[in-house]
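The chain below stands alone and is given in structure tokens; this is the form predicted alone.
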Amino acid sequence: MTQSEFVQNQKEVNFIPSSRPILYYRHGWQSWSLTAWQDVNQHIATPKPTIMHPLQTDPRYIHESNPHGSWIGAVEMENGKFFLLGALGLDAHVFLEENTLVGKYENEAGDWFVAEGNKEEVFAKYATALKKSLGILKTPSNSTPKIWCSWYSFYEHISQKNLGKVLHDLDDLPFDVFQVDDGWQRAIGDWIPNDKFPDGMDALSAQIRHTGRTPGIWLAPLIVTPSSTLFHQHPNWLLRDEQQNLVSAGFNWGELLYALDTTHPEVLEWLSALMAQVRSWGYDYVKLDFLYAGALPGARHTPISREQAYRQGLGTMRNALGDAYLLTCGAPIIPSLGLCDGIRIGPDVASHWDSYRDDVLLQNFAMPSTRNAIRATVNRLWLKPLVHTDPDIAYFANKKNTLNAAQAKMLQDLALVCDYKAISDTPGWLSAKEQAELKDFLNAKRKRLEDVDFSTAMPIPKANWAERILGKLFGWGGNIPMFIHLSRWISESALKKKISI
């Protein structure tokens, strides 16, 4: 039987369970940060390179040395029951220190969930407090849309041109919704089509839509790099310190990136205009990512929490969207609840396995990668009852990646267990029998969660201190400007190659 309580308006809490923990539940702070089961004695190193810590997990606490995470932390215990502390409120982190459970709120005093019994209903009576909690008035719909997205088939390489084929080469195949992906833009805070869309965002809706599908977008309008247009002209809007230096928000698209303050009134009135520009374009489908800087740590225009801040911003941008299908991505996960449709719970995936240099040597399981994104995302299966959980993209094509049968069923499966259906293959790439795999796909119903072993995904990998060294060296390198632009240069051959670009 499982038992519980609240607790209310406390900083801090402490619980002693009430057997010795063996396991910790490792809860990631956003979408791509990892999020495992973890012995209690096993140390998991600090991920590098530092120049990615802010675009990966939460920088305020990267250093931790107990097991910790992000508003919920759980034991398993010897006695084979499971203790869970959960926050109720928006900027809360819980530890365990030896055998005792810490909660604590980064500033003021709030709302605590505490039980004890069996791991499916400590985390199902969690998620219940949690929906009445944040206000969450609607659970999420029974039908999740099928998507086609064209990242992990052209990246950034996307065209008017290229897209208008691959939307007539779908034919049949019944997808619900043409995603155009990252790559439309001119820049990382300009938001406005670039020379490869002649015709405009809204003349692509209407093909999209001419063909029964729900035309979808992606942006990412919380971050802005040095490029674009938005920093020189607005540096007033951008997030600094309490030195009033900006703050960085990681390194992507080989630039730099910075953060916007949600708490600017003119950041705000930027933002609802942007989601309605959107809208008017005619894309009901809005894919938002690199949401995380919004809650980044920082000295705002409002001296709100930064969990409140980038809540704010983003309910800001859900009013703007109306009654659009949103998806969040690379996004806090406790504050986005109740705001979107539907959120990433887990890193990208990749067209391999895993990854010696980034598992092994940098100890960095926010990176993409198909296992990385498994293990996350089945570890937060438990916040189905309150969002679409999305699991990113399947693979069909065998092709064009290095996944074995086996793992790209599993993939497959995950997709089916979230219940939510997303591909990047182009008709193209598939034979006879992979499009009549991806058709039996799109039409099956969904698997339970205990009818699927995702258990080689499970395992957190560790280093040598060889491997520790030299995991060193690469973190070093992996700071280093110049060493960066050689590595996308290198993965840019690759893909380009790869996609016949």
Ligand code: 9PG
The other form holds:
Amino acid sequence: MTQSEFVQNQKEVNFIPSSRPILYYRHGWQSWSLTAWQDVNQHIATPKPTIMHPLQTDPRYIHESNPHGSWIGAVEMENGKFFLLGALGLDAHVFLEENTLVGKYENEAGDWFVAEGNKEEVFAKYATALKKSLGILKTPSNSTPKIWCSWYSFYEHISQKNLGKVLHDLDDLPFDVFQVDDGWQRAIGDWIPNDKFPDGMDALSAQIRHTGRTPGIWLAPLIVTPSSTLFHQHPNWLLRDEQQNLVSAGFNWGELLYALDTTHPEVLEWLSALMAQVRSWGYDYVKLDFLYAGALPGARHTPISREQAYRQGLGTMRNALGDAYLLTCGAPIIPSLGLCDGIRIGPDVASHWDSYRDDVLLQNFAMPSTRNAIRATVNRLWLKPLVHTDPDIAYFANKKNTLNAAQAKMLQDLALVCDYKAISDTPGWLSAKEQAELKDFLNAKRKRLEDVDFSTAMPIPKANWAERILGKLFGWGGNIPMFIHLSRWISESALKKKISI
Ligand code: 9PG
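Could you please show the structure of the form predicted together with this ligand, as a counterpart to the form predicted alone just displayed?
Entire complex below, previous chain first.
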């Protein structure tokens, strides 16, 4: 029997579960953040490098040593039952202090949900409670689009030319959406096509539509890099701290990232116009990425909570997008609900299963890897009644991939469990057998979680003392842009070789 209750309007709540906690359910703040069941005694180190904290975790809780997570915390107890504490508001965090589950709102007091009983039921009841409290009127439709996404084959090296070729080669494969990912824009902040798209984004969308597919496009509208003109034109749109310093949104593309302040009226107007622009180019599937930037701690133009500020920004974009399909990515999970059609619920997959450097030395489980993606996604499947759950792409090509057959199959099965199918393989990379397997997959029915064994992806890798010391050195180097540039240069060279550029 599962018992549950609501607690209203409390800034902080404390609960001692009926039996001793053994495992703790740690729920990451945004799509890419670690989401896993941990042993209550397992010490999870602060991930490295520091420069990535705003991009991968909720930086406010980065030095918290107790088991903890965003909005929700749960424990598996010695008596085999589960106890869950979940916030029904936007800015809460849950901690396990000794045997007590502690829930805290960052700003005003808010409502809570608690339940004890069977695992599936406590999570299902929390999802129902969230739906009511967030006023989610529209539940996800039964059909999810089947997507071809450019990222995991070409990365940033897309062009009108190479995308045109893939579009042609996809032939009769039953994809609904052809989604152009990162690489079409002039800069992060300048959302106009670069020289590799000489005919413009509207010409490309027309070409996609001509093949009977829905044009899809990627943008990261809430971040800005110093190489963009937007950064120099509107310094007052950028999120700053109390001392007026720019707030870091992490590091990517060899540049520091900064965030827009979504409480600034001019920013909201700009976001709205940008989304209208994308629609007028003809894109009806929109992947909005790096959205965590809208909810980073900072001193905003209008003093509302950071997650409310994010929700206001996302709501503005949602309205401007009208009936387009909206996939959010790198997104704070609970504050995105009700405003998007789908959410990426794990970090990026990669053509490798795991990485000794990232997992053991850096203790960073938000880095792209297939195991990291499967772990977080499986642990967030309880969100399914609220939103389409995107597990990221599945691989079918063996050629440029180091996953073994069982690992590749696990990722394909995850897509069937999530009922969300996305692929990046280009037909040219697939053997005839793989093309047939891909076709079968695109036509396959959904699978039940109980019918797939994901257990090998679940553990959180540990480091011994020597690895911890080595990891510190590595992490320290990872904060120095020169080292990041070097590692980026090495991986870019390998990538260019792989995709024959
Ligand atoms: C485009 C990509 C793809 C991908 C997104 C997102 O931790 N990181 O440094 C990190 C970098 C990039 C990233 C995820 C994490 O990928 O998830 O699908 O759209 O951006 O740049």
